[in-house]
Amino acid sequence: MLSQQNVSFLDEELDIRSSRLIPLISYPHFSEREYKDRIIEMESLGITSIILGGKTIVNGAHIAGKGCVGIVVKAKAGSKVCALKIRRTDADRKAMDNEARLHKMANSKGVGPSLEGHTKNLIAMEFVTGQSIIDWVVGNKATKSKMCTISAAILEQCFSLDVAGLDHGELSRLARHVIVSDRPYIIDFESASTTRKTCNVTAAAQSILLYGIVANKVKKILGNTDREKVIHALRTYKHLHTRAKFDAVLDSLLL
């Protein structure tokens, strides 16, 4: 859905009621009332400014990322900078509540930026300053044992979320859904869900070395690799998320 990338040479910090956030702060139909309860809603949550700047634009804004629930800003509280995800008002959700609890257990994993509080319009989380993974493969060069290393990374956390019974629910489009910074961090968790089958690794590896934009050039560096081993390991892993069958996809995928 977004990401919270390197922000750009346009960082403007604005205090929260400053005119020119009500674009975003009720977006993308103005409320009032919308409006005012949000202000109130980031002074709970201590914030007291927003941080214009990013790749993504919205009505003219420099934003960190836009997704179909929420758009995502850099914050700060107090002397502290964080990511502020806002919702939607035109959500197909009247809440934050399920994905903030969702976020939450994704952490108790250690998986995805720290939550670090939210309300029925906000969830403040840890700001990841680092590159979407396809941004990292192409603009850092890689070499194949560092695309191993983040690889392995990614696959060890999207397990983690398959034992706890969470599907993110999006890392077949992994492009959108990671972001590589000292490590990868898997972000966004509108979509997750604990009723569905766990699909994180197999949607994940296929992501990376099977089919799509990181796969492409994730093969490139990687070079060669058995297409039919992989596929049968996550075969059998689909059907028994244990640590024998999950060390089996990393050894098809990254030896």
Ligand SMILES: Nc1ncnc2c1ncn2[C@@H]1O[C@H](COP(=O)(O)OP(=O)(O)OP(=O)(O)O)[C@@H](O)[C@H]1O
Given for the second form:
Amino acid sequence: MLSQQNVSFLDEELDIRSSRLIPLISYPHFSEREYKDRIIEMESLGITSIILGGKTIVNGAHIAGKGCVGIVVKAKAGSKVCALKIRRTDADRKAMDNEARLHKMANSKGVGPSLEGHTKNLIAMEFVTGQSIIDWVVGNKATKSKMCTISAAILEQCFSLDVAGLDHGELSRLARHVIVSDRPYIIDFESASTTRKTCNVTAAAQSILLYGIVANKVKKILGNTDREKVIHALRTYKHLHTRAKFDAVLDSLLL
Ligand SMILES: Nc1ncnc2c1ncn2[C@@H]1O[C@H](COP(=O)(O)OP(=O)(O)OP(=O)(O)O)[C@@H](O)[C@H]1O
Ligand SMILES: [Mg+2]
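Show the form predicted together with the named molecule, please, the one above being the form predicted alone.
Starting with the chain above, the whole complex follows.
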């Protein structure tokens, strides 16, 4: 089921056939064929309108987000709100089927926004209201205990994926792949794999605790991360994905 959510007064709701949405539905290149297919696909998912709003601006329109594979807008199926990922016409893949399959697998382990449906060019999923982890940490509102809770929750989700044998593939770019709401949501399963060696905990822990802008901020808030202890715990975990080895990684966070 799609989640019930209020629409902010700043948002602007448009019927999916509104001419203003044409450049978003077939983005970045317009093709009549692609546009018509996508309208039919939206109808098959029950999507009736798209709600403009969000931090990202595409052709003058505010949307929820944009990447190399898709643009993400808030959409409505009747009164239910969802996030709709629309395949870019220049994406390096022909369909969203594989991403949807891997996303569903993540959902079965309690990870990721709940997937509501998909077609060749679209994925409809739970809309996550929140901030990217980078905005969340830089926004500086996190207390030490909240930072620990969110970091531990991200790592727990990564551990579930490791145990399930599903490698997300892009958690070293954590800032683009975690949205913090009431809890953290790992998003975007397009690069995931069930055949690669899983390194979700290792990749995410490095971004949270060791290297880069998120880690620097986390270090400032937590104040006492023992770098050597983290590195040692991750090295040991890397060879053996057991609960005990994972707990040692968590320990290094919760000093
Ligand atoms: N379920 C969601 N709820 C709210 N916003 C979302 C949701 N999914 C994605 N977004 C927003 O849309 C952006 C792009 O989504 P996503 O990462 O899935 O696209 P992508 O094309 O695969 O991107 P990339 O090139 O970074 O891999 C995200 O960074 C996020 O801001
Ligand atoms: Mg992606």
